[in-house]
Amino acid sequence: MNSVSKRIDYLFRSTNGLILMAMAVVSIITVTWGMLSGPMAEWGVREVTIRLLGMQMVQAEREARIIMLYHTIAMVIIAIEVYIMTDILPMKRQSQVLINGTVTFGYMLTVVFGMLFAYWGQNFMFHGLYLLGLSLIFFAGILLSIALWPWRPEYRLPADSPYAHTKKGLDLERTAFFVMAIATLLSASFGAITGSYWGNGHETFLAEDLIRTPIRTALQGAIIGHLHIMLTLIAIAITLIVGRWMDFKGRLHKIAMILMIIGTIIITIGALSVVWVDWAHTTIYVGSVFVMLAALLYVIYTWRKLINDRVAELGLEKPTFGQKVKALVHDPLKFGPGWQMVFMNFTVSGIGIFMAVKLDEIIRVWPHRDERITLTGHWHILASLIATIILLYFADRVGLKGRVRKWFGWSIIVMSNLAFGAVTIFAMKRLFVAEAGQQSIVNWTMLLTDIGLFTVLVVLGIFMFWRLIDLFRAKGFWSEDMAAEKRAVALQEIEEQRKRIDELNKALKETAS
């Protein structure tokens, strides 16, 4: 019984286990719900899936489904960040403890209930359970804007620190970690206005099946503006928290930080304005013009210093180009982050100015279809680099070491892009070919896409399969991780008792004098 504790106390109460048990769910999601896809239903699976499973899947219903389920893995994904944050960012250990759980318990309605109700039968108790969970993610938002709030004289930074700060010692990286929450919380207030209208004045409907509607409704605007700014504020959480992982610092981090800031404002400002103004997305391009400076700038720094800590344990004095690529790619898991990101600009960011500037001339010249088929691609590869990232940094806070940390994180790197290149190809076809002969790229992508999905999906697989061996074992790894949480919680604990100490005494003396 005294072992299972420990291994309950490990997944509840560690950043590690939070993050284990919270990638789990999204696998469990991910895996199920696959068996719904498109290739899936021409196999059969789909059909024994959901009789088996017992699912209710009235057609009619499709687009709420859709809506719930994409809801409840966006919630587990922002538990993920918010668990990395709390662990890495300084804050009370109160705070830390308080604002997990609270999302903690919060995801976990959200998941149980939603898919509950959307899946299998409208009972709306389990509805009303579903919402208060997204309500306690909310409240833990405002607990974690709360515990960020950069102005506290504890967090200021001294002038000779090497990280982005103000003549004033203002933590700009920490600033820009409170930005990107308020903007979150924002864009989850107009998210829950218009849910709050559902049924009167308000129905069920999905983004990419607007895009030719020349008049929408001030609610499905704001629908719009949620979907544009809650995908790209993940994305921006993300960038902060690799980049806090990897100790960006210098000349390069505080411009990264200030752009950082100034572009997730524009893009916040952007995406809500959508309700009121034609000219909304123009202010979206200009502020992710800003997030993606910053995302370069924090490539730049980190390849460099991978190359240069490469050659400097190499006892290298004069590399050659080759040595120096050799270098960069020595370790997958950190070169990973910087590569999805400049991937990123080939098959998400570059496709999606294209098809701004070219919307008239080309794009609304293609059938609905198309249009349609490519922008539910964009944003779908944008949220599973995104999940790469992740994974690549968790696999590095769980200590993926030798061969397996190489094998793992190059099949997550290059399956992953082989996938969402081939999407990426699969939906811009017609500009290089014609409709009548568009099938043989539709087979050969596809099939590439499958391929490389599932390939990411099987490695994933084992990775938590090993994990899930590990938290058997008395001596896993599991327990190191609780070994050392507990001792870094000690020594904050300590540290909290000894400011307070001197903050005492203090108090003490100036009421003597």
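Residue numbers count along the first chain shown, from 1. Because the structure is predicted, anything quoted here is derived from the model rather than measured. Take the two forms, superpose them, and find the largest set of C-alpha atoms that agree within 1.5 Å; that set is the rigid core. Compared with the form predicted together with the partner chain:
- Shown in the overlay between the two forms, fitted on the rigid core, is a CA shift at Ile8 smaller than 2 Å.
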The other form holds:
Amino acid sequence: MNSVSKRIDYLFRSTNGLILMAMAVVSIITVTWGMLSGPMAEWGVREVTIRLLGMQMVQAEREARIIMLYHTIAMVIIAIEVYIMTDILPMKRQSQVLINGTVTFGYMLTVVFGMLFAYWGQNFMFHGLYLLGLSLIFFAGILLSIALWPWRPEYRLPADSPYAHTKKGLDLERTAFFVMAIATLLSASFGAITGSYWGNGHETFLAEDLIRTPIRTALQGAIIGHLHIMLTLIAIAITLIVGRWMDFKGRLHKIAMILMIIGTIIITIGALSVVWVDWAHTTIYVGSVFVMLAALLYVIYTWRKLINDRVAELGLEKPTFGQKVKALVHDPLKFGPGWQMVFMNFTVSGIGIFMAVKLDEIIRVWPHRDERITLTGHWHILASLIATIILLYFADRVGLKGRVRKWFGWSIIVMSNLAFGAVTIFAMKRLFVAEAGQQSIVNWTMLLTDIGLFTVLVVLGIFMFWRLIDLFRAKGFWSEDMAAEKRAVALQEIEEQRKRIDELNKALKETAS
Amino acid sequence: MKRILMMMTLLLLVFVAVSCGPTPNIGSITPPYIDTGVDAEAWALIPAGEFPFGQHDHMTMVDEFEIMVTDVTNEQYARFLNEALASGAAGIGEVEVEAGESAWTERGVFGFYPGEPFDGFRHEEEIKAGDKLFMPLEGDGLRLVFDGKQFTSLDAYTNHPVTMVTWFGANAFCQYYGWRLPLEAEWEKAARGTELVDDRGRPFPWGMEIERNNANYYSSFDVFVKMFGKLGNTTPVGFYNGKEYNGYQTLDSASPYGLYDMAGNVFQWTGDDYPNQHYRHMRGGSFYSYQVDLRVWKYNSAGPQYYGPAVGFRCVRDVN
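Now show me the form predicted together with the partner chain, since the one above was the form predicted alone.
The complete assembly is shown below, putting the previous chain first.
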């Protein structure tokens, strides 16, 4: 019994355990629901899955099911980012426990009852519990924002700190996290307000289906703004997280954090103003420039750091260009996040900018179907790129080493790039081929996409299986993780207690005099 | 490790090379002629009354009208072009095509269109009065041949739905015979009927669910998919009528009013002109579409100048 409770303790009370469990949940969702679309649908696996699991697939409810599926996956990813933030950012232990507990309970309710409601019958108790889960995650967001409050004296940085700060010591990186959290809460409200009109004047829709509708209702605008900014904010959060991981600091850090704060604010205002104004897109472009510049500075800093660190490790005094490149790509886990951000410019931002610039000249000359494929393609890629960055980061956190580290890292990077590159070509195929001659390009882009995604999923599966097996070992990696976290928590709590005793002593002295 | 990596890369390249061998495009293979036994000249009466419209089943009133039982075939469209050329209602030559901010010239059949009001709305298509392209004379996917005097259909495709026809060309066909293109509500009523099951209208013309041999869609694995690959090709009108063709058993997939191909095969132009936009909606999905896009309320859209190998039409006529 003690051994079971130790493992439960690990999975529910340590950061790595919580992330691992959330990753397992996402993996289960991906594997199960991945059977319902793409090649699995073509091969007939979809029908077998539906029959085996007893899913109720009412045709008219497909869009609603997909929206619930997106929300459940997004909530788990948000939970993972929250776990990381509460771990890497200084905050009270009590806050960390409260936030993690709330977000965990929230995402579990969301996943279980959201999926039950969407795929196994519309029992409105399920829907209520699904909403309770979303509400708890929102509440966890409020708690996180309070915990992140950057103006607290204890979070001020000393004047000589290499990390971005104001003259008064305000930690700009913490402020960027805080702004992102507040923006997320605001954006979630837009979704929640519209959701409250569901069945009461608001009808379910997928945004890509409305792209050519000239006049949209305010509620439709709210949803379109909400979904765009939520994904953007998840991307901003992971960029800040990997910055912290790579010990981003110095002048570039200061500029990047200022850009990130301003960019996050502008881009959020832009996305949400879709409800009211026609020029919302212009605001989004301005905000995007700030955020993307911040990400660029991160890439410059970390790549330079990776090169310098490795060159120093090898003792090379005057490294050649080739040696520098070799040093850069030496560790795929640390090279990967920056690379995925660069790659994103070709498959997401570049496509988005191209579509905006050439909308009336090219995109709107195509049928809606082709425009829709391009739109859904580029945001699916962004979401998946974020997932790969989380995977690379987590693999480093759990101490993947040696060849396994390289194999894991490079498989994720190369095969995801293969898949996303192929999807991009597939989405933009009408630029190169006539509609009647697209068969060949469809065949090979789909094949490469399937190979890429399949390999990434297999690698993820092996990784998850390894961690599962590890849980059965008495002194597995999980116990090392747990011990390390316990030590860190103990030290943190001692420090907090010490501060508290100092405060109380001070109060006693003051009252005695 | 390097050797394993190289081996895997090599295997991947071989796999890709084998998989990406020459794939026929839909213009380069001639399918066999298949007689489905469905009369492409037949019309069906759709009585006046309410029906569940759209994904959320809003009860909507539609007046009585008649609609073609099948899509307009290549043979029918060739006949129209010959008659229109002879009567002067259509011409052949270079015609300027405008779409969005682009303009280009194409050689094809054209005719006059009176244009539509333009409000200068954001992204609004400006449809000016003038000669408009009905169908190009060159390009993959064409099923009609022009010998300098007459249009004829390729033998194998005479009873396939006409494709590569613009909205202007579809509209001209219907108007030439005193008919018109169906409004979206009319089209959807003809496709799904009025029946409600558990308070829901039919998502497909034949009922609540879809099987592979109900319709011609992406990866439906009909006999043509074997010849043309996953994207497939058009099937003869009325192909999915419960008959067996060369060992391929179809399901009878007529709509409640006896219409064929209201899901899959080719998208069908509809007649509504939406102000501030002027894109034309296409209904029914096509052999390019996934199953879900065959649901009766789904639509595709394009400017009226657009033509493609998966877009056709059928006409309606008022009873009174």
